[in-house]
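One chain comes next, on its own, written out as structure tokens in the form predicted alone.
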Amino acid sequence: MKSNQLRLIVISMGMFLLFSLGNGLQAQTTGWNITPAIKATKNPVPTSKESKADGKELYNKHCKSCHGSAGLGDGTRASTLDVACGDFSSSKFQATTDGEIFFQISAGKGKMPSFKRLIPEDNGRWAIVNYIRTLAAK
């Protein structure tokens, strides 16, 4: 193989390489991969006192180990995580929107699971974010 032929090829690899990388560090630093599409899905779950009881039993059963009683993200296991849990009483959190909020419970993320096949209905997921609307401060 000839020296610029050999030196194309090393070329090219390290381009891969860093681009790969680089996508790869954005992902980590950007969060989510919310489209303005999941933005502004609407939660088809009425918020009512039922739903939010439904999301309540849920929560207990699949997120407050990590995200604790009242949502602050002080979980039994959140301790033993390399990452926080978050607080959904901030306002910072509040302000998401619902999609926002079912988006990251369906599809899940690092340490955090996909719930879809733990809850499989949209609507119990949905019924979780009623009961997250809860957890704002007072």
Given for the second form:
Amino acid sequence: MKSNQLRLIVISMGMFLLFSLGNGLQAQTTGWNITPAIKATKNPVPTSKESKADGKELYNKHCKSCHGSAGLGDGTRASTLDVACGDFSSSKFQATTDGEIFFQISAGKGKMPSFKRLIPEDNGRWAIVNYIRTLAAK
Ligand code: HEC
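Same protein, different state: after the form predicted alone, show the form predicted together with ligand HEC.
After this comes the whole thing, all chains and molecules, with the earlier chain placed first.
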């Protein structure tokens, strides 16, 4: 095969990949697709002092840069995002179920990465849910 042909194939494959990625992002920004089963999923990790401390450590490492240290959506990276990160202190947010928050952390959406691979232990992501509960406005 001539190198020109090869280059053309590589370029078209690259364009196809970019196109599919772009479409994926667009589809994600339309909603979290929370099902009743997700909402009803029970948190298997008790809200102990230890789990909240574990959750805090993971939160500060993986989430704080966007969501901010108090979960107000004002992390240092927040201004670089085209969508708001939400406000974990709000009663509206705190009214969502543990299962829903766990799902959101695991799945990610748009600019927010999926943490299923980044934090592979389910219990780590549940511990973050327990920590996020402590961020509710007092
Ligand atoms: C790169 C920035 C970024 C990082 C890092 C990030 N998020 Fe997010 N997060 C977002 C954005 C942006 C949204 C809003 C997405 C949307 O609605 O399109 C969001 C939404 C959420 C929501 C839903 C908020 C709501 O109001 O419904 C939860 C819960 C959440 N993130 C938890 C986390 C947790 C926990 C971590 C760390 C494990 C994390 N995020 C890491 C950017 C980030």
